[in-house]
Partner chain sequence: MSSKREIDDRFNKFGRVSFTAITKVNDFVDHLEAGKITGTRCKDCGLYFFPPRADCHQCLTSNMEWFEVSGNGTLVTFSRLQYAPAGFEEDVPYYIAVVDFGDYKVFGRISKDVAENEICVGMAMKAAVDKLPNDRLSYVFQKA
Amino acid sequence: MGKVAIIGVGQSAFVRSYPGSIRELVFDGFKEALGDAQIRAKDIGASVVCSAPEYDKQRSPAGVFAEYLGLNPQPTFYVETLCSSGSTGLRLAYSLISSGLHDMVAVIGFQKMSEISSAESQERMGRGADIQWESTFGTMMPAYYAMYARGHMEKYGTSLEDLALIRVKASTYGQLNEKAVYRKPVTFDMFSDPENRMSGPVASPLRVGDCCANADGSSCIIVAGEEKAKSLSKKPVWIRGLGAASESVNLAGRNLFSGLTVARKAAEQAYAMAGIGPKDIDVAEVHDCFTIAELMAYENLGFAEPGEGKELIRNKETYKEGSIPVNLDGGLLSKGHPIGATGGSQIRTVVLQLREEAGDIQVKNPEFGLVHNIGGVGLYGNVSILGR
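Return the coordinates for this one chain only, taking the form predicted together with the partner chain.
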C-alpha cells in the first residue's frame, strides 16, 4: 500500500460573524488550499464535507459546495463526528486514497454558527449528548467538560490556576494568529479579578476564560496518493499514523472522569501505526475547546503521566521553547471553534510546522507533528500523526 500525503492546506479567517453565505465561506478555505497545492478543482477526485449538521440550514451542503467550487461531476459527500468531523474527514480521505478509489481528495470543513443565538447554539450542542436521558436536565458542553475538570482536580490536585495558565499560553500565541477570532491578551491576573469577564463562572469550576468562543470558519486539506504527491509537491507531509475511537454518549456509561478514553485509545493506535512514541512528537495541536481539555490531552497523549499534565504547563514545557510545544496557533481558545472547520485548521497548523513555513511560531526542525481532535465530550476521538 502506497503512502498518503497532505499537499495543500487552507483556512478562512475565523470570525464572530461571517459576512456571507456558507458556500462563500467555504470558498475562502478552498481557494487557499488549491493555491497552496498548486492544483485546479478538476484535479480533485472526490470531496468530503465535514460539519455538524445542527447548525446548517442547508440540507446536504456537500452538493451545494461541489457546484460552487467547480467540483462537479466528481463525487462528494458529508461526514460528521461533531467537533472532530475534520479529522474524520482526513481518515476517510486516507482510506479513499489507499484503497485506490481516488488519487486526490479534498477535505472541506466548515461551520457558520452565527446564524443562531448563543443559548440556542448551546442547546444544539447539548443535543450532541444523549437527548433521551441527559439533555432533559439542561446540559451543555461547558458543564460536561466542567465535570471532567472537577474529576481531574479531585483526583490529582490540579488547580484553577493551572487552567488559567493554559489560557494564558493560548493567548500568547493567539495574539500572533491573524486568523484567530480572539486576539486580545489574556493575563493570569484576570482570573483572580472578580470584576474581569474572564473570571466569571460558566459551569463550575470552569470560567469564561476557560472556554473557547463560537466562530464562523472554513478549512480545506488536499490529500493525495504517493505518486501524485511526489510529482506535484516539493514538500509533501505524510500521514504516518491515524487513530480513532468512540465512547458511551451518556456519562452514566463511563468509568473515567479525569481523562478521555477515546484520546488514549486513538493515540495508542496512531503511535503504533507510525511506529513512534510520544517522545518523538516535536509539535502538537490539541483540542482545547476548554482549558481542562488541553490539560487532559497532555496526559492522554502520553506527553505526561496521568495527573502530571499540570507540571507541563507550570514549567512552560508546552510553550514554543519547551520540550513539547502545544497549540502554537493559539488553539481553539484563541482561534474560536467553528465545529466542522476546527480539525482542518489544526491539521493546517501542523502541516505548516512540518514544512517550516509557520513564521513566528515555527519550532526548530520538526520531524513529527500530532493532531488531537475530539468530538462531543470525549464521544469521538481522533489522533493523527504527520511527518516529513
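Please move on to the form predicted alone, as the form predicted together with the partner chain is already shown.
Just the single chain follows, nothing else.
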C-alpha cells in the first residue's frame, strides 16, 4: 500500500451568520486549498463532502458543490458521522487513494447552522441520541456532557476551576486566530463573577464559558497518493495512522466515569498504525465542544493517566511551551463548531504546524501531530496521526 499525503488545506472564516449561500461558503475553503496545493479543480479525481444533513436545507449537497466548484464529471461522495464527519471524510479519501481508484481527492466539510434557529438547532442535536429511548426526555448536548463532567468530578476530584482553565487557554490562542468566531479574552475571574455571562449556568456543572458556539463555516483538505504528492508538493504531510470506533447510542449502556471509549479505541488503532505512542506527539487538536471534552481527551489519548488530565492544564503543559501543546488555534471553544467543517479545520491546523507555517502559534520542530474528532456524545470517534 503506497503512502498517502495531504498537499493542500483551506478553511473559510468561521462566523455566526454567513450572508451568502452554501455554495459560496464552501468555495471560500475550497479556493484556499486549491491555492495552497497549487492545483486546479480539474486535477481532482473525486470529492468527499462532509456535513450533518439535518441542518442542511439543500438535499444531497455533494452534487450541488460538484457542479459549482467545477468537479463534474468526477465522482462525488457524501459522508456523515455527526461532528466527526470531516475526519471520516479523510478516512474515506485515504481508502480511495490506497485502493488505487483515485490519485487525488478533495475532502470538503461545511455547515451553515444559521439557516435554522438556535432552538431548532438544539432540537436536532438532541436527535443525535436515540429518538425512541433518550432524546424524547429532552436531553441535549450540554446535558450529556454535563453528565460526563459530573462523573469525572465525583471520581477524580476535578473542579470547576480546572474546566475554567481550559477555556482561558482556548481564549489565549483564539485571540490570535483570525478565522475564529470568538476572539475576545476570557479570564479566570469571569467564572467567579455571577454578573459575567461566562459564569451563567447551562447544564450543571457546565456554564456558558464551558460550551462552544454554533457557527457557519467550510474546510477543504486535498489528499494525494505518494507519487502525485511528491511531484506537486514541497512539504507533503503524510497520513501515518488512522483509527475509528463507535459506541452505543444510549448512555444507559456506558460507563460515564471513564471518558469516551471511542477516543481510546481509535487512538490505540492510530498509534499502532503509525508505530508510535502518545509521547511522540508534538502537537494535537482535540474535540473540545465542551471544556470537559478536552480534559477527557487528554486522558483518552494517553497524554495523561485517568484522573490526571487536570494536572496538565493546571501546569500549562497543554500550552504552546508545554510538553503536549493542544488546540493552539483556540479549539472549538474559540473557533466555533460548524459541524461538518470542524474536522477539516482541525486537520488544517496540524498540517500548518507540521509544515512550520503556523505563525504565532507555531511549536518548535514538530514531527508528529494528532487530530481527535468526536461525533455526537462519543457515538463516533476518529483519531488521525499526521507526520512530516
